[in-house]
Amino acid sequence: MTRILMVCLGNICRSPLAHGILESKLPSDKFYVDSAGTANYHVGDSPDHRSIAVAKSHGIDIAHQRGRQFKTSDFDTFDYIFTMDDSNYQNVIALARNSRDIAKVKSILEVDDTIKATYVPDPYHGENSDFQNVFRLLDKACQSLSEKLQNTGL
């Protein structure tokens, strides 16, 4: 099974979303997909009532989502890691033990050559048009993500 883990700040907003996406587009029995911060702010917390929101009018349910805090061994567990911007890249690479650690770990938005944004906008203070942004933002490149992983890798 290969694992995937999705890191923002807080796992809250833009990597519950990026979980419950790619595990939208992923068959179960092959891929299993989690979300971690990097920080310890909402840890235990569900995933912001926007975000929920959002994902909801697109048919995906991740309020059953839990925060938590991303961990060394992570690097243990999954086999790619992707990441919203390049402070939680940053402070996740900055846990790596050794370079095969610090190959597992990409920018989300890496996958799709088409996307011109380099990083993921944290919609936290943002309006509901911020999470709906974010959503199509993290729905195309998990779809290329999707198409890569089933078909041809990474």
Second form
Amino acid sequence: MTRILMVCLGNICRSPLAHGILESKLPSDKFYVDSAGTANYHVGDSPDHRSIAVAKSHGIDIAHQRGRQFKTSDFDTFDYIFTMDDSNYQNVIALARNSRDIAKVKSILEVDDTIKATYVPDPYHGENSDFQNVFRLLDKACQSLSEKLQNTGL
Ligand code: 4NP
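Now show me the form predicted in complex with 4-nitrophenyl phosphate (4NP), since the one above was the form predicted on its own.
What follows is the entire complex, opening with the chain shown before.
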């Protein structure tokens, strides 16, 4: 089983989408996908209704997900940890215990060379179009990621 964790700040907007999108592209008998936030603001909460809606419009159900905070033991549980922006990356790296932990952490958009954006913008204070943009970026990145995970590796 290969284990992949998606991380953002609140774990209600971006990482639940990344979680649901990647999960939809991988066989569940070989891959386990989860998500977490670096902050504890939304522990136990459902994803933001706008993330639920944009996922649903693409046939992906994320309504059952619940927010949780990233913890140091996630470095032991997961093989790959993907962050949405540089702030998430720095917050995760700050909890790393050694170079092996650090090596597991990558920025999600780095997995696809054709994506020009360098981070997934936080849509929390934005509009529906911002959530659609996040979905589009994450769908492209997760497509490349799912192919790499199943074929050549990362
Ligand atoms: P996320 O968006 O990191 O994509 O889940 C946010 C959600 C909530 C907050 C910040 C970002 N907040 O400050 O509550």
